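Form predicted alone, single chain, as structure tokens, below.
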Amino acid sequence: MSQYRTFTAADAVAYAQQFGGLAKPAALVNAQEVGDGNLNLVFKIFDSEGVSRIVVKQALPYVRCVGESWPLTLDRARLEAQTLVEHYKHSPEHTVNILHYDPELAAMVMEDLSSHRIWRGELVSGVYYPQAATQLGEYLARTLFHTSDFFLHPHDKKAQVARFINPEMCEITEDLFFNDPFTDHERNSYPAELAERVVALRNDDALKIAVASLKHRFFSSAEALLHGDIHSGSIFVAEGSLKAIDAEFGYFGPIGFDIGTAIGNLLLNYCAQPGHFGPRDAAAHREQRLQDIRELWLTFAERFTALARTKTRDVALGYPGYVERFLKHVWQDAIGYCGTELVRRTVGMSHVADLDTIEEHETRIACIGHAIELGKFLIVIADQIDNVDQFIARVRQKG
């Protein structure tokens, strides 16, 4: 892209006094580049006062924990803004607003979330936000279910298919969830001591062949415009209130992908509180995160249903009990990528804080290895656990 460059913080300054919408943009005067992650550049952009008042975000032309030997394409940066669009379109009160976008620049100017914190953070630190998980459940519903042909009539579902094609960074994902861990590969990354557990993934068959099935609906089935990485990282939260960022991984794919991710992530944190609060104090917040779990996905399925009967377009897929018997297939497709979110986040290169802030060394590797050892035994099993209560049952069984 011929006009692009990274930007320094008085470039974001710029872009946002331009894009921005503010009435005084002229107000804005500093810029903190605030971004933790592995792939973009964020700048908060503040006032006068010292207020956050809008943020910038750029992306970078490689993976940043990487380097440059890992290039990565700036399309990501249109098409995260793009599927943050169409999901505030559907889901205004949980997904950021973008303000403006620059495909040129791989740029964004996107509501100040500076009353919000990242959902992650909250969870290690046992803050509880009682409403998250239901709005986590209405977010995944709205979105999912509008983008997919349940609602789209099928020449514009074709459309979007082809205008949300992502194949770069569903490279990312498909090498990262379903390769590597199952490998011997230079990116992996975990303790010494849990060594023969991620052999024995290796020489799996019969995790391998269901990892296999998982990574083909991956390829093959475009059900719905996902998020992509709807982790608690890629969340903030508020009294009250719940907002998805972070969609660079947007692309139209198995709607189970995302619920999955989701609940893998709170099943992180699941694993990881022993290691935070004890083994006596860990109890009730794993019970709180099962809980989570069962609300985030009982909130999805009712709220899914309920716009499938009003607002189905198509004839066939409005028969009554077909959406209940297409979200029995959407939950086993979620227990499976839960469980592949479990295995990557632990064996593989990006793992997670809930787990990676653990002081105790001996306790870091056994919530380690129970996050492994749980993920390994829900996609294995994926396809006998009927319900959500039966999902609780078989987690709490593998302690």
Contents of the next structure:
2 protein chains.
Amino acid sequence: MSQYRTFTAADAVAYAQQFGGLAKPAALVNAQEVGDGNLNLVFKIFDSEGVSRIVVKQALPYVRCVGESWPLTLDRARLEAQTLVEHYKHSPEHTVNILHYDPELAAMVMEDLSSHRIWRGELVSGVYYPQAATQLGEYLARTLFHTSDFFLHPHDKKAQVARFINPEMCEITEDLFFNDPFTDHERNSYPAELAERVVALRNDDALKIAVASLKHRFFSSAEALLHGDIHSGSIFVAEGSLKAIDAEFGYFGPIGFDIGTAIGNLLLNYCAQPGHFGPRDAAAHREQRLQDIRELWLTFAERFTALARTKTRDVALGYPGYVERFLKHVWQDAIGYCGTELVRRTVGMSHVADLDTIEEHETRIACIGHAIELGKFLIVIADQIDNVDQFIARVRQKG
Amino acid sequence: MSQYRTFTAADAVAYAQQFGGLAKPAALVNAQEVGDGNLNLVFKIFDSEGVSRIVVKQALPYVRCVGESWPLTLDRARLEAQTLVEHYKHSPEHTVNILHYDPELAAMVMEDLSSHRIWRGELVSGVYYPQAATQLGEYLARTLFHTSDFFLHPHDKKAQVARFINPEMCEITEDLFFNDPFTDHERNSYPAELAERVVALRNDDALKIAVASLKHRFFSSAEALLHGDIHSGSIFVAEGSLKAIDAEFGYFGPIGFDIGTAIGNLLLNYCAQPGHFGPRDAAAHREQRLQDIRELWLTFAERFTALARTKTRDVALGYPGYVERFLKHVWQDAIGYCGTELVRRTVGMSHVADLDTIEEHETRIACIGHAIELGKFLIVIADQIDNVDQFIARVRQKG
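And the form predicted in complex with a further copy of the same chain, for comparison with the form predicted alone?
Starting with the chain above, the whole complex follows.
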């Protein structure tokens, strides 16, 4: 990593000129750093007319959080770029286009998505994108099918598993999803008013055993090349368009983890509604979120099944009826992982704007408490929920 | 691999002198090739008094089978040696000691086990080793626990998974266990008299879907560093002693695969009894095999649980009750993989002496037919058998 240096704005412009693939690179004249600066530098590169044309992203060798510095491998830039390149092959409509990356500089050049907005912000503001859930289901079906044992030659699959081994980023998930919220850990962060129910998570046998099982499969179940962090803040949307970004947690893991993370973030938004809107709008948005979840799962399952019927290369896995059986297992995994996303985003270190931006204190506490209870409930009853309609009924049952 | 050359007996002696770690290497004077010559050369190296002191094993770059040559990676010698070295760390009593290996020559030097005999031959001859099943359970518990997510640091586990990726040897298992016997394949080999029930395997939905699921977990479930081929021909026994050898199929896979392969070979011997002994002895040996299976599983489960209670490093997987839940899953996997071992050893290419050496034609057909039916039955009902006593009752039910 001796070549590594942190980019200035001028460096970013020069880098974009060199690797952006533009017909007139000299048209790129200045850069603005737009990242939150916690993990990465993100530069938008502008032309002389002030139009953002391309993006340069560089990984920082540490994470700034809670005032501390936490060293973090620069190799995550390679993993992010390679995951996105792989996903782009299979779902170019719904994956950001990586034009170039350099492992030594931990930097990449990617298409500009200024015409899009981060989905989480739109969800918090109540802006509805009716095609987003379907497109996310399509993205997940295409990327996960084509990197699974259904499709890849076994030799390629094994080589890919080795290439995408991602110990440091996986460790963050292993700790933040499956350990911290269920133990007394200094990284946890939750309202004092909810301490009693947070403490109750730590000795709930059914819950802790189910979480151990989910963690064990996160460790050991190399089903497909996951995005690894596909929450609503890693997704850009525009009218009729959806693009996944930020795949630095990419590795071969259980398919249900990506599905569960995506559904979990829609449910977090569901829980947050009373904090942002009056009763009527909140109810309407909640209904949209449940329909989003329904669309997401049904699209994923239908597309994955259709791909399996026509493109499965493995003769045993191609036997009629097997893909349906496999998707039952994915579905139950997804409910469990969805539950862990709800708990880790409310009890653990890393929160979501959906809940954190609720101004009214008591409402915020109530919404967070709702998400914790719902998460815990889903983890424990995951294997009793056979389909998405039952899932929606169970969510409604919990308020 | 430019250094590779096939050893002569003189080469093997020189190699053993150099790497055998003997105090007086010059005492080694000659060698005898004792392998079956299909996959590997195996030399016993003798001293001047005619005592076998050490073994040199070298992988051949092809498999001779049915008169054909099938090219096969020499890297399997590295994988075999490294798997055995790793297993020896955790179960030195029950793993052959590898003194040296050389990836370029695809050769290794290992302890001499002339005081031992191959377990399969003893089982076929009706020689009973009352401690063997317990020791095999102990070997499996110690090697599989210490290479699992319970014990390994997640970073080490991921590095080990990458190191033990074994595409070519896994492909053999993927084909011979999970494809060939359930399709019309030229590699299959079974008595013409059983053609009807073999053909029936190919369109049995419940069976084929269960086999697809077992294959999928063989592909994707990296639970521990498996031996990968732990049948009774890969096990040396002596009075009070058991040693695993021949780990060239080693890779990170589902724990139930090793358990199921071991149990499956005891069941194949069970099925073969009427071909080798009169009714009274056959019945007594069958009872021994069922007790062996009981001992093997109960020892494995008890030791694995005890290790988990005292040595689990992962805080989530260490929660009380989780190891028991995990072992339920391992048990059901083991029954399924046991079933596939029975089918692939009777319908597929690679057979066992237990059945093949039955002289009386009709008895042989009956025993093979029994093994096929039992294997198919176990695959389909695996998730309905909760414990080893139920398993034994189900086996008795099938004759």
